[in-house]
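Only one chain comes next, encoded as structure tokens, the form predicted alone.
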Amino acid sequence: MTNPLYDQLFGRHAGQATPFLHLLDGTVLTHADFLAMAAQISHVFTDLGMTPGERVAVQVDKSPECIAIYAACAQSGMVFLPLNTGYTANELQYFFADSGATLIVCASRSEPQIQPMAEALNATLLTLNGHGTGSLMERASAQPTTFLTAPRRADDLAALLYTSGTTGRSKGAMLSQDNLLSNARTLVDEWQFTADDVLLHALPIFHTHGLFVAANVTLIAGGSMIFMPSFDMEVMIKWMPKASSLMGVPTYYTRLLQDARFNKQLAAHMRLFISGSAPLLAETHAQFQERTGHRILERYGMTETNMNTSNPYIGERRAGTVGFPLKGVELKITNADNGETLPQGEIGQIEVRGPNVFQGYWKMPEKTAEELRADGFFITGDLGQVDTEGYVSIVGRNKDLIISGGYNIYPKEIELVLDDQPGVLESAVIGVPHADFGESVIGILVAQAGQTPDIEAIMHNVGDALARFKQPRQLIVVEELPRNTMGKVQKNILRDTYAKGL
């Protein structure tokens, strides 16, 4: 019996001195070096008495060793559980207990807070720091550099990723080996990655984007990554001429455009810029193309499914859309009330089905049944529409839908109008309580640098562009919008801030 995930992502590179990770100090970690490290960590797991299927919870700074833990979990059959480095002690307590993690790996600075939790749960606690020190690697350094790969099936659980939990308890999305592998194989073909590719990797690796998209695609293609601890403009400028691709969130691209050194010459060696995890403004698309000659490729995915759609590698990359469903992925727009498929062009909830769709929520059968239909379609919670040419557009989250006086109002439609106004960099539209209408529309604006938006003029322009019931009753200018670590605007925070209503 084989182990598909390990064999196809990692094992295929056994004994190869080809580069895998380019570190900022000039060190190059080869595939063989990396696999030796992963094998040593696998031995640590088994020496602790762990058996396939047990969970390894990891909250550490980004490092090669952290990715090696992922590889070791695949090789030994453990379930990898990466956790956001921004989570508080109270949040971690829930994740550790809910997952039943046998092993917890944290940074040394967090050990005093996490040790009591580990003891209460009868879990082992080891440490790992961003520069590779800590008790995990101390144990691993004494272990053999080869490990007999544990047999696993394609439908065996490979990873457990918790959703952000902006409403209610965070849900643990169960991802199988085939969920991860099928998506990575599809993306390699879709985006034409090869062994010659060098990916600028500045994303966090506790999230689908940085780990199961960026790292998995690079591993299957046989390419390498310039491994940045985080986004750093100076590092990005220095290393971009040595790279061929970048996967980022919109913030990366807006920051690059703010630096005069980022130009066509600097990007000459690049073949592909990919953006996701949050919407990219049409203005950013246009500025980027004018500055570099490159058209950013937007795609759409989520924790429960990895990637669902992508703008084409060859063909029109249309701003404001996330392209077409990926090969093997079915996508439909449905009525949220009855689940019936809506006519083309109408706005409704997005549902997807394919080998990329997760197995369900950990220990939440009722929630799984609510969101994962018996026929395999997953109700994403996103609102969208498909145009006559098949391009998919995301209108917003279902929970962000505003219902005012019985009318459905889609924030994205209003945001597009506000974003086009003079002096406005970006906007977020929310619904707040209203005594008569149930909800009323508020627009939150961020000004362009050095400019002051003319609120009265904007209100007039909005009045010409939108029906009365869609028009914001108030516009508020703020310095910045609240965002999570992946750059998504946290509208729940805005709603809480302005919950007093009008």
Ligand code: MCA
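Got the form predicted alone; could you also share the form predicted in complex with the named molecule?
No partners, no molecules, just the chain.
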């Protein structure tokens, strides 16, 4: 029996001394060396007594070793659970407990905080730091460099990715081997990735964009990546002449445009710039083309679905649209009230179906049933429209969501924390325009009768509870929140009031 994800992403490169990662110190990690590292990590898992299907929760800085943990999970049949490095202990506790992870890998600096959680949950804790030090690789280095790949089926779970929810409780999206593999294969064809591609990789690898889109596509194509530990303009400018492609959130493109060194000549070797995770302004599109001669290719995806649509590689990349449904993906626009398909051109909720659509939310059958229909269509929560030529546009959201610098932030999660603060009666969290991040978070508070909330103390408490990127950049106290006749807070009014942004 085979293991489709491992075989097609990783195993295909066995014994190849071809470049996989170009590291910033000038060294190159070959496919063969990378696979040896993954095999050693697989042995660490099995030596711990782990068996296929167990979850490996990973909160570490970006490193080649972290991608090797992903490869090792695929090879040994474990479920990879990457976590944003910004998550606080409070947030992590939930992910570890909910997922039932039996192995947790964290940076040494987080060990004192995470150790008691791991002990309470009976999970093993190993460490891994940005430069590959820590107990995981210490153990791995003593292991054999080959591993007998565990047999897996296409519908076996490969990864669990948590996405915050409108109810405030994060949901683990269960992604099967085939969810990841089918999408990566489609994208390689769609975007014409080959072994000659060198992807400038600046994205984090704990989300779909940086891992399943960027890394999986490169792995299947047999190309390589210039591996940046984080987004850094100096590094980007230095290495771009050696790269052929870039995947980024819109903030990358607006930041590049602000740098005068970024011009046609610097981008001369590039064949493709891809944007996603948040809306790309038509203005950015136009400025980018004027500066470089390249048209950014915008695509649309979700944690639950990987990629759904893409502008064409050959053909018109239309600003303000996310292109066409990918091969094998069905997309329809429906009436949110009754689920019926709307006539062409009308605005409604976007639903998608295909091999890319996830298996449901981990241990949340009711939530799954609310969003994933029995016929396989997933209700994305995005509002869209399809034009006469088939281009899909996202015109809004049917879910209360803020996207800041490509990170999703669910206001409900922040409101629950704010509502708990001394002197606060209730709160509303909204996104306001932000020049760099697209949107930024602000919190509107209503005080309890006769009380004055201590804003500084609240900011401090919020800092303990929520990752930095979710924290409101400003808290404003008002007399009362605007409500409609049904008593629902009218966030549109709040957004209009504070729209001038931060």
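Because the structure is predicted, anything quoted here is derived from the model rather than measured. Numbering follows the first chain given and starts at 1. Here, rigid core means the biggest group of C-alpha atoms that superpose within 1.5 Å across both forms.
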Checked list 229, 399, 376, 316 for the hinge of the rigid movement between the two forms; match is 399
Mind giving me the turn angle of the little rigid part against the big one between the two forms, whole degrees please? 159
Once both forms sit on the same core, give the Cα displacement of residue 495 between the two forms in angstrom. 6.3
